[in-house]
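Heads up, the chain below is alone and in the form predicted alone; it's given as C-alpha cells.
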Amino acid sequence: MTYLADRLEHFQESVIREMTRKAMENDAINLSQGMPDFSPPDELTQRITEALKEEEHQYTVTYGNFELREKISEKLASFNRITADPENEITVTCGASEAIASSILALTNPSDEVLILEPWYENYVPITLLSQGKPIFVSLLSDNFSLNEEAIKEEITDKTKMIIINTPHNPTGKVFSSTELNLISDICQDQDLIALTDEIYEYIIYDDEKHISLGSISGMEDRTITVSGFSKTFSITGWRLGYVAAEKELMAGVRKVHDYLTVCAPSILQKAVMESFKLQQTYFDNLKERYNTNRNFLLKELKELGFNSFKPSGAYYLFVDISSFGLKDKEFADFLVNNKGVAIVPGTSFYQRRENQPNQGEIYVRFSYSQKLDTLREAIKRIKDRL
C-alpha cells in the first residue's frame, strides 16, 4: 500500500533547486537560480527594523495590508495601465509563485485544459496537475521564441479554460510584442478563455523594449489575471512577496484558495516593501543598466567560448544552444557544475517529455546573470581555466 497521492507521480524535484543544491555541494558559482548576490535597497531593509519596533508581528488581513494594496493599485494604473480596486481586486501573496498557484487552483476544474507556452517556467505544470487540470503544450517558434498563432489555435478545444503568458519570459528573456499580445487577446475573446499573465520581470527590459500588460488591452480587463511581485525588481527573492490582480468575481475565487493556502504574506515584510514605492526613477534605470551590462558581458564571453545564445530583451537569463558541444543538456550541466564549478539549468526542465520524440530542451541550458558582474567574471574565468 502506498500512502502518497497518485497526482505526485508526475512530479520531480525542481531542477532549478536541484542545481542550486549541486552548486552548494561542489562549492560552485550558482548561475542556475535567479538569486541576486547583492543587497536590496537600504530603504527596504531599514524599514524592517522600524516595523519590529512597531510590533508588526501578527497576521495582516488575509488579502494583504490595505495600504500596500492601495500602493499596488496606483502602480498598476500608472505602469501597467490596469485599473484594479484595492478592496476587491488585489491580493498580496507569498511570492508570485503562490499567486500563480492560487489562481490556477481557483479556476481549474478536473479535465479543464490549460494552454502552456513551451519553454515554460517550471511551476506552471505541477500546479495545473495539482488542480487536476490538463496541461496542453504549445511550442514557441524555435528561431526567435515568438508566438505560433496556428499552433495555439490548433490546440484549443471545448475543454480549454486558460492560457498562461509569461512576459518578460523565463527562460528565454523574450518580451512579447503588442502584436503578439493582441493576438492572444483576440483568441481569448473569440474562444472565451481566461489569461493568466506572469509579469514578475516587468521592470527588467532592454533595448528600448516596452513592457505591455495583457490586462491593459481592450476586452481583456475582465478575463486577465495579472501576477507580479517585488522579488526580482528589488532583489528580495527570499521575502516571498507577490500579488495578483483580477476583476472582482475572479479574485473572490483566488482569495478563497489563498486564504487556506497561506493565510497571509509576512506582515513585517509587507510594511517594509511599501518603501519601494518611494524609490525614484533612477533606481529602476540603474537596475536595467546593471542587468544590461551583465547581459552584454555574458553574451560576449559565451559567444567567444562557442556558445550560441538567444539575445534576451528582458528578465536576467540567457537561453543557450549547446548543440555544438556534443553533449545533451543534463550531461553538460553536470559537467559544468562538477568540473568547472559553475551551476546552470538544463533545458529539458522547461520542456515537456513526448513519447518517441527527443526532448526539445536537450540542446539548451539556462544561465542566470542576476549576480554581481564580478561573480559573472569569476564564473567565466573558471570555465576558461578548466577547459
Contents of the next structure:
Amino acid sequence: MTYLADRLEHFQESVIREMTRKAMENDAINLSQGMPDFSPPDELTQRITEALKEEEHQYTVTYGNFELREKISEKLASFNRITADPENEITVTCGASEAIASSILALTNPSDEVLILEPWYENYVPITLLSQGKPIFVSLLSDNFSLNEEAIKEEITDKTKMIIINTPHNPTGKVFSSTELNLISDICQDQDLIALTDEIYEYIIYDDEKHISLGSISGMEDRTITVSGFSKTFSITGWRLGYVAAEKELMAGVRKVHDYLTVCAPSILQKAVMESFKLQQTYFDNLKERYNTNRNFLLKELKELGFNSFKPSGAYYLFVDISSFGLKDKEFADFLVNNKGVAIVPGTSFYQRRENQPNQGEIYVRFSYSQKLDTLREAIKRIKDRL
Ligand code: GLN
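Would you mind generating the form predicted together with glutamine now that we have the form predicted alone?
First the chain shown before, then all remaining chains and molecules of the complex.
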C-alpha cells in the first residue's frame, strides 16, 4: 500500500537535476543542468544589499511588484513586440518553470491533449500529467529539428487544447523561423488552439538568427501565453524569477493557480532584478559573444573527439550524437560522470518511451556550455586525458 497519489506513477524526477546531484557526489564538472558558474552583473547583486536595508522582507502583491511588471511590459513591447498590460496581463512567477506549471494547470481539463514537440524540455510532460492532461508527442525532423507540418496536423483531434513551443529550443538550440512560427499560428487559429511559448533563452542567439515571439504574430495576441524570465539572461537561475504574459481572461486563470502554488516570487529579488532594465546593449552583446565563443569551442573539440552535434542557433546546449561511440546515452553519461568527472544529460530524458521501439534519444547526450570557457577547457581536458 502506498500513500502516494496515483498521478505520480507516470513520471520520474528530473534527470537534469539528478545529474547535478551526481556531479556533486563525484566532484565532477557540471555540464548537465543549464546554469552559469560565473557571477551575475554587479548592479543586480549590489541592489540586494540596498533592498535589505529597505526592509523588503514581506510578500509582494501576488502578481508581482507593480513597477517590475511595468518594466516587463515595456520590454515585451520593445523586444518581443507584444502588448501586455502590467495590471492584468503580466504575472511575475518563481522562475519560468512555475510560469509554465501555472499556465498548464490553469488551462488543462482531464483528457485535454497538449501537443509537445519532441525532443522537449523535461518539465512540460510531468506538468501536463499533473494537470491530468494528455501529452501528445510530435517529432521534430531528425536531421535539423525543424517543424514537421504533416506530423503536427496528424495529431490534432477535437481534444487538442494547446501546443507548447520553445524557441530558442532546449535541448537542441534550434531557433524557430518566421515560416515555422507562422505555420504554428495558422494551425492555432484554424483549430482554435492555445499556444504556450517558452522563450527563456530569447537573448541567447547566434549568427544572423532573430528571435521571434509567437505572440507577436497577427491573430495570436489572445491565444498565446508567453513565458520568459531573468534566469538565463542575467545568470541568476537560483533567484527563481520568471514571468508570464497573456490576454486578461487567460491570465486570470493563470493567476489563480500561481496564487495558490507560490503566492509570490521573492520580494527582495524582484526589487534587485529591476536593475537589469538599466543595463546597456553592450551587456546583451557580451552575453551572446561569451556563449558564441563557448559554442564554437565545444563544437570543435567534440568534433575532434569524433562527436557530431547539431549546430545550435540559440540557447546554450549542444545536442551531441554519440552513436559512433558504442554506448547508449545513459551508459555514456554514467561513464563520463564516474570515470571522467564530467556530468552531462542523457538524451532519453528529452524523448518519450515507446513500447517495442528503441528510444530515439539513446543516440544523444546534452552538453551545457553555460559555464566559463576555462570550465569547458577543463572538461574537455578531463575527457581527453582519461579516454
Ligand atoms: N533549463 C535548465 C536545463 O535544461 C534547467 C532548469 C531547471 O532546472 N529549472 O538544464
